[in-house]
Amino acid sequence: MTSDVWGGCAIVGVGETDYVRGGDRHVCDLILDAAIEAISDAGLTPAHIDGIIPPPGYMSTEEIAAHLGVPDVAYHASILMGGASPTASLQTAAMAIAAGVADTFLICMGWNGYSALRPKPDARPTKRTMNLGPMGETVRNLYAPYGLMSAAQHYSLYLRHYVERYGVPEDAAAAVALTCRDHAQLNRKALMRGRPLTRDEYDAAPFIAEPLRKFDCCVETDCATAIVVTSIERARDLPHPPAVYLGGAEGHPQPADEIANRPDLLELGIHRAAPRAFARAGIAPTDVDVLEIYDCFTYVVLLQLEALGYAEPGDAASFVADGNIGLEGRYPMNTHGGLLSQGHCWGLNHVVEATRQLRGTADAQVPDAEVALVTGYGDLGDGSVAILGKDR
């Protein structure tokens, strides 16, 4: 199964609503919405899909599958890494694929990240919520007590740790932020189009939580985005070109769901999940035109950086540096905007703007790309790697 496994199977289809705060649509309209443009896109019918991968806590496969009349489920996974889920479910699908358990896998993310936070009077009630599995406990019962409530406060607790240890300049976080803002002034579904940074703004914004100043943090939308992923040989007879999931892995700090008894903070799950992932892509990091990286918080996209090889510890500084993640750098990093400013869809949203900078479609398209890496992040460090090419 293994030979088929890495470049077996290829993203089809891709489909993703706007990115809002405070909609008047619910979590789920949305992620049906989202689904269908990818099963159309990918010029197929829900009749195609026996393979489902549903979003944490929001919807079930049953019920997807019975919204969009799907009519036989072969066999559906939940993937519970917090951000890290979406990348990571691409390695689900090509298994499931190259073992012949299913052919044609949908795979969806969408939540209320905002409105579910602000409810407004009239809006539907709801109580569909994430499922935080282990970590929630972790939260609930060990850091809440102690005053640690949000995300930026759980991930402050390593990434002050980062900062002292290396020396991390502020000049480094900010790059990642205004590079992001730049890039979603392209898109035109990004939250924050029309609404460039400057790096005045970026100093003078408030800390959330040290070193986390407010331009270092991801937007809370609503949103929800979906692709169908489907073998390399019937890939080829769909109307865009394929998007070859060419490696891939996910990786787990330890212990996973705690942070403060790890022997080494910044010994995250991406460090573990990266070299897996280009062995078994076949390629270097050098290889790779595009970055898609997972941008809950800038600093995190720099230790990302580091662990996947593109600077050593400490360094990414210089790696973000004199342009080299703009378009018209090196390494083009977030072309949509990512998290920081096209809109927090636990990072499906990004392995969507691979997609379309490997077919050549996206609104801030990287000339010639060829091969794009996509990361995940999510929970308390958990990590997942994919990495995409054109068909050859």
Contents of the next structure:
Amino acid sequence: MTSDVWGGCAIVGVGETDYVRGGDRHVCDLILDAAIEAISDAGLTPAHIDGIIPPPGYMSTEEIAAHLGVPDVAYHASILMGGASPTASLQTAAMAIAAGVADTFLICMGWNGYSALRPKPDARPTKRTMNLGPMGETVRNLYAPYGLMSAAQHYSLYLRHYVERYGVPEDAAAAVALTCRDHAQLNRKALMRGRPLTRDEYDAAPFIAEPLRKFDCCVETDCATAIVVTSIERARDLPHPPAVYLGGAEGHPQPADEIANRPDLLELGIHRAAPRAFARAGIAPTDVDVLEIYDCFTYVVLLQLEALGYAEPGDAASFVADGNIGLEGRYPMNTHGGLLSQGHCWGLNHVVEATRQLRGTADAQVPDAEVALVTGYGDLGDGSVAILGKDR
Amino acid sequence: MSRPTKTYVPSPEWIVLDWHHACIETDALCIQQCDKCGRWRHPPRRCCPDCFSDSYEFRPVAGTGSVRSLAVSHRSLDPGWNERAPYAVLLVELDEGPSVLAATDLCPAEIEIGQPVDLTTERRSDDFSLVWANPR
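For comparison with the form predicted on its own, kindly provide the form predicted together with its partner chain.
First the chain shown before, then all remaining chains and molecules of the complex.
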């Protein structure tokens, strides 16, 4: 059976661990915890799963299938775009479902983002590693020899340029950081719940790599999330209202594997993905009710809001300063707290939150949310967009 | 500020290694140039992005350029560089066109976008040379 790619499938199950620092769960257990929860939430069993998109590293499709007892994997794919991977995965699942190659996908993400990356006294390291894809070679050979080893440092090469070119005020970045922290106070699983952030604290925090201060950077966490995606026909028979995948896209800057030699340092993957995604979904930016924007760094959020058409280039400051992105605003953003304050699960936590918003079951629920837009952002500027909506 | 001597030095391979060997042999900054259309390109690539030719050579460049952007790090996981924090790494656009990352002896506050700089290379191993950019 074949059907439409856009609007032909829906998210029917979600799973999410706590967002923690340290703890005794092995990374494989985190991933499987989320997967089990997502399959159960969908009202399905592993026997219904015939497509798997595994995390970029840590665990393979074959292992996930074996540990869950998935009897017949008809299709799998690994998407390697760093933090843009999970949101881009929806596109792959939608195409495979529409083509009749597989019917029901498990997409999962999980890692020891706190415990495994750098030595820490209370951490449980793992011998398993993430797949750095194209980024590994570039950083190892071109950036790390100059001491540029973290994403904050690599991204600062163009974020500094962004600030210089447009005079982006620190107020704009602070608005993003504080909004995410505010929303995290309402999310029962957010790492930063109970730890509100003031503007004074934001201003007093040290720079990591200019223009990024400490609270412009997302929080390292140990966590996992998973979703189940199936055809719209099957979705209508399952327990939850489907979150329909209306359209989505990925995009890559040129060259994608290196920052320094791009003709325009601010022409990123999201700039190519956004118009494709809106065209496929058949909607305009103003049709969106909720924004879940990949927030590895505050300034990256500002750039994406501009690329999506919510502000002119360089002017996201006025968009976020107008109160648009708060819960009472026109475009409530990162209603779960985002990577900045809920936790860093490569943006699949944004997809989970968007699904809950459309079901009407989010901790910080936006009234009557009908369309949610999610972005992914990763590696050296790859981008992805997913537009989800209620079944009509 | 004295230059750090103990920092991470990679062991590149393939065409990135060819680039470093060219810099070391000539004791100058070399950049890859297309044999067919003459376009300079960096980092090293198999094919020319303009004409698709995969015939190329690494040749010395003038060693002049201007600051396009910079990364000002207030910490680095590399202890050698971390000692200099806050320190700047320059993104320099060469007069031939391509851009390179370069260490600098300048303090972050002394650097202006568009500032002209001269580039030199420092041999750090048989297979790796570090690029430096400083005011002429």
